[in-house]
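Form predicted alone, single chain, as structure tokens, below.
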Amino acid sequence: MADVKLEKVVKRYGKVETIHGVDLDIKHGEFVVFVGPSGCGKSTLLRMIAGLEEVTEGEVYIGNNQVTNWQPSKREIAMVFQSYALYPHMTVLENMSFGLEVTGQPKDLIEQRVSEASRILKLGDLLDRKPKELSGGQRQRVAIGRTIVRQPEIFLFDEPLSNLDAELRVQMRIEISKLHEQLGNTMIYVTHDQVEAMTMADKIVVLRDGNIEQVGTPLELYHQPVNKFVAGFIGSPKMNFLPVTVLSANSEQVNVLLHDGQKLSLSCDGRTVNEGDKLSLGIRPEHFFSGSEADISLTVDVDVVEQLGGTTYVYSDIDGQPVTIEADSDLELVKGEPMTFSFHLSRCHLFTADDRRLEVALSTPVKEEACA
């Protein structure tokens, strides 16, 4: 079984520690993405479990095995990487094929390989080109074939999509999930896309400087951030952040005043926060709708508009924080003109000023007095 546990790992280059002990299980079978902005260490990461990067501190698991020290070839991985590394002179076919005749593989069994990674990929009509008569996406693919013809037990892919045009990945990420639901082998993706992460995980890892700031299912971190920076890194376009003020709290609820003096009670364990501290309300672009029939209205005053025919994203500021709305494509918008947008409280989320969030149980609006 191709579990993979990585136990306290540490990375360091000289004095400079990049990876902080982190500790990380990925079950056989699942597709695992790592994500998070650049400089986090997601691909120092897939580096150390493919044996490419030296680990400092920690131990790293594979199975049944700990691989910590062993090489790359001894792991039963195979990498696709950003840069496609087709052999130029070669065709598709002795592209994929390389591999397995330098390990000494019989030609009908690397015949029956190819055969099924092209099926696979359809790259049947492609097997006589080679790579500079291939379009990125052919060519990403070819890569790919090269790594299932070796049927390793885990799929290691960094941020293999990031050369192609916004077309071809949206094609790439549908075929790298089929290829994942075909073979059902582990596979564990980089990226610094969210949307790749979104919509390609059973499971999503978010890092941050080095460290693991939450790991869950993509509906998971969408609902229930751990921190402020997981809630703005997950969901396209990201969360806003309404600046608030504490005017009460107690073990049961967190009593907060907006910019524009409306005052708001939501029902949370508000024992870790003090009257006056300044706080954030996390309401996502999706979450807003027209009108004032809702808990909470807002007026702003249009800045920019995006209209991407079934969507249309308002652009505006408030309190020195900007704010993106996602707005009904029919409805009529002026820029410069104010416009009145409501959410529900029970869709907030609300953060302290560590970049806590606070479990909200129950939201309700209350009345000006019974903050007082």
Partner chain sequence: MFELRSWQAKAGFIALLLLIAFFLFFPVYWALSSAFKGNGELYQLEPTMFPSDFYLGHFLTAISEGNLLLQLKNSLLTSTSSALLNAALASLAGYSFAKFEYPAKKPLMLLILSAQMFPFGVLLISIYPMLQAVNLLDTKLGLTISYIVFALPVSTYMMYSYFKQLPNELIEAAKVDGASNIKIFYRIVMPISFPAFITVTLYAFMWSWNDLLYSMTLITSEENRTVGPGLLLRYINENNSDWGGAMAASFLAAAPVVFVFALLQKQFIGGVTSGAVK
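Previous: the form predicted alone; requested now: the form predicted in complex with the partner chain:
Below you will find a single chain and nothing else.
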């Protein structure tokens, strides 16, 4: 069983602390994705699990062993690096068998494992080639093959798809997910691309500035983000935030005022907010409707229109806040012209000034008349 457990893990470089006491449990067989913006500490955390980065404080467990100070080779892990890190002077075959060879495995076992891995990854015809003779996708598959042959308990991936073009990235994403299904091992995957995180993960760990912001399934993070950062990071294009002012609040309901004087009543726990507080109303671009059939309607001037064929993104601003609206692809939109769109209150989130999300109740929200 290859559960991974981090207990109060801290990383310091001199006086600079980059990971601030992280606790995390990963169950055997889970596909866990560490996601966050550049510099949030996701790669450092992965490297500490791998044993490539010293843990300043705290403990790392793999299975029943406390492995905090163990060498990488003793940890039953294999890792795919962002740059693939294939040995340039070796053929694909030599690259894949190197790990088994240096640990003194018998030749027939090496041959059997390499042949099995090359079958899974369709590398059979490339075994005699050197890395420079391979395409990006092929190199990526060799890097994965190198990890498979070692049959590790845990696979670690450090932004493995970031050097590939968009099409290949989608293809490799599917291949890695299939591989996880096939092998059933624990996989920990680092990416800054939230689409990768959403599509591949059983569990996503969102990091910011060396802290875990939220751990949950992709849909938990999408529907119930704990704060404005997670809400903004998960989902593409990112969630819109409109400034609102609290009119009144209690444990079941928060009444807020939109910039244009519309009064909204949201069913959520408002005990921590007071009248006059400035909050952010979060709505995802895909939860807008063209026209005014939903609960709340707004009219904006169209700034930019991006037509992607299947869908159209409209960029504008409301009270100084940039807004992205996902609209139907057949909608005729002209830059500078007004556009009316609407949204349901049940799709909205309320965030406090310190970015915390107020829990939204599931009861049907009520649309109220404008205050003006």
